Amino acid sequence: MNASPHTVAALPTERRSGCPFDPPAELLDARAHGPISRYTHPGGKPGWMVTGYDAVRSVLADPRFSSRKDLMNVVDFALPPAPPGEFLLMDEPDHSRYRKPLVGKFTVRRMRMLTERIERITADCLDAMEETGPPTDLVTAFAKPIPTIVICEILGVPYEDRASFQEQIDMFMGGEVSDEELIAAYTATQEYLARLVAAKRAHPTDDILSELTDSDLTDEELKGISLILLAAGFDTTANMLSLGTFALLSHPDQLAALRADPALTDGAVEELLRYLTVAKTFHRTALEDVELGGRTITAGTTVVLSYHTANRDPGRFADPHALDLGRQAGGHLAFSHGIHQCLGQQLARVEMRVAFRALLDRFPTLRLAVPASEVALRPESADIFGVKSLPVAWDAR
């Protein structure tokens, strides 16, 4: 008979202090108890909290665990389901008929294609950075302006729309926001995107969106999916840019190693993918009785899945809390796994590629102008994880 569980009591709030890049440490302690806990949502109604790789991995690509947004078992009333389009948030067959139209406009051959664009508009924000000299902030100056410009290229987004759409963004994914607040910016974005696409619908351009409108797609439908890939193209990728600037200033020895070995840009990414896993935890909910890790998880019972801890687990990659650019660390969980797995993985990681080799080597002595204690974090509660701003300088030339 198993011993009885491990409980995390609460969603931990914080991070220990002086390890910023670190899951919370009550994760990481219930994770070495093992890979699933019981644990209590916000709301009181009875889950679990799974934390170990083999388990998340299990779940997420496991039918029998759903996405659908109506069957959450958070809070005691019953949630609506997701918008039209908002894929993220539903099962089959629904999730393949606004996926599948996108799959083959996110192929890493034609996220290649677009590797000059991405170093122009990379360039641009550098010599930008150089002309006004240190210190800058990195999160404003880098971070935010290279996949924000790119996404809405992309899809489509007039250039003198970026900055209203971008504050929007930060306003509804920050999580520093009140509700009031957050239900106004998700309003104002849907007002814009519902613009956006009728402008499409009347006047094509070259871009997603108006390529999306010559399909069976509704105007609801086209208006949730452009919000999945404008909030998850930009937000997450400029959190990892900035964040990930602040771990490699963080561990010299790495950095040099990158800085020395252009030809480890591509490992030292997916490393970094896997040691700060931004977008930390998602839900789904069992449709019927499920053993894992040694226990039932009864049908309509939603579990947490924490991405950060799996990704530092001692199981599948060894010595998982340092961070080694030389590392193997394909097989992380960053951009999910199985039918849900990031469709824009591909673009995510030329933009990163792009960007951190560009910065190291425009900025030699690119160095924090601030203690790393100084350097402000997102709160826990942003659905992804990162640093508000991020001080930095250089020797100017």
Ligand code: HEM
Second form
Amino acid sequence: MNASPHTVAALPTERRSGCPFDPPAELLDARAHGPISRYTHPGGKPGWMVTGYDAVRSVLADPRFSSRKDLMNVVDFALPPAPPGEFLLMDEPDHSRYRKPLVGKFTVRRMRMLTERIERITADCLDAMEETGPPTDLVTAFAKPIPTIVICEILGVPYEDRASFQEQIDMFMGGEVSDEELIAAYTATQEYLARLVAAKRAHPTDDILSELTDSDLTDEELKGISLILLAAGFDTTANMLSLGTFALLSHPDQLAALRADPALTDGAVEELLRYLTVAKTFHRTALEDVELGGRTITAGTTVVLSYHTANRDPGRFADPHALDLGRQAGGHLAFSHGIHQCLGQQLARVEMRVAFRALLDRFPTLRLAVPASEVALRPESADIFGVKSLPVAWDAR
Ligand code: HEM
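Next up, can you give the form predicted in complex with ligand HEM of this protein, since the form predicted on its own came first?
Once more the chain from above appears, this time first in line as the rest of the complex follows.
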């Protein structure tokens, strides 16, 4: 048996000052000790923290690890199963029953068709920014509206409902709100989606949700699927756009290279995904005893997978803490791996490629409007990492 394992006492609450893009020091330190460390879940249950690239990837590919919410062993009471349609927290065969009908709707070809629409949405946001003039908050002017409108297109949210729908999801997915406001916004979103599903069933329109009504999925299941698309697709993309812009503005040499060579855009998006890994950690629970990194994870134990730390593993990526837009970042875990690998990844890529390119082309002098140290970051406890706001300025034409 190996020496006693390294321990991560608790999920770190902060990043090192001056390093807004790096995983917390405790997690980098844990990875340096080995791919897996002892860890106690906030609810007091013993678990493991997996930080090595190969170890995280092997858990994600291993059917002996479950994503089921009701099997998660992190608190001393039983968690309920995921609601119908919320397949992110399900195993096979339930997971496939929901994911399969969606796969054909998120192909590269289909997403290319959406490109034109995304270009229009992005241009509208940039026009509005130019009209208002600097300084502006890039989160509200650019990073949030683009994925929100894209999700509205996919779900076929009618134009007259968009403003109130956007307000609701903004509150429930990342706003600085009280618990009461959060519950109210979540309930309102659920109720709205239930009405939307009923409307699409009665009068289908040209969108993915309407197409899904032509299947054996119930209204309740369609509501769950809509909610998961919204929850998985909005906050992640919005934070990649805002934190990604912050990262680019903080690395002038990389920014200059990207400005100079549009052919670098696709690779730059992959590298930003790796470097920032905004969807930082996910859980899996062992269904039987599993050997991993020289340790035994006993059946019923829940592990935390740190995708962010794994994406900074020097065994997989040379000089991992450098933002290097020219590197081959493929194989990163920012979209996960295995059966739950991000369903919307092609869509997210199109959004990011179009949006970053258009932003840089429109504003050649884009810069932070405050010192980098004053950019307000989300707390490390947030599910998705990012900035609360990003004040930017440019030389008006
Ligand atoms: C840059 C933006 C995005 C990032 C970083 C991201 C990241 C992820 C990750 C890490 C997972 C897997 C979680 C796990 O391992 O348990 C996931 C799953 C998922 N994502 Fe994304 N995502 C993004 C954008 C989107 C978009 C735009 C959509 C759709 C509109 C979407 C829909 C989904 C869905 C439905 C799942 C569940 C897949 C399954 O369980 O089979 N995501 N995403």
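Residue numbers count along the first chain shown, from 1. On a predicted model such as this, the values are computed, not experimentally measured, just so you know. Whichever C-alpha set is largest while still superposing within 1.5 Å between the two forms counts as the rigid core.
For residue 277, a C-alpha deviation below 2 angstroms is recorded between these two forms after rigid-core alignment.
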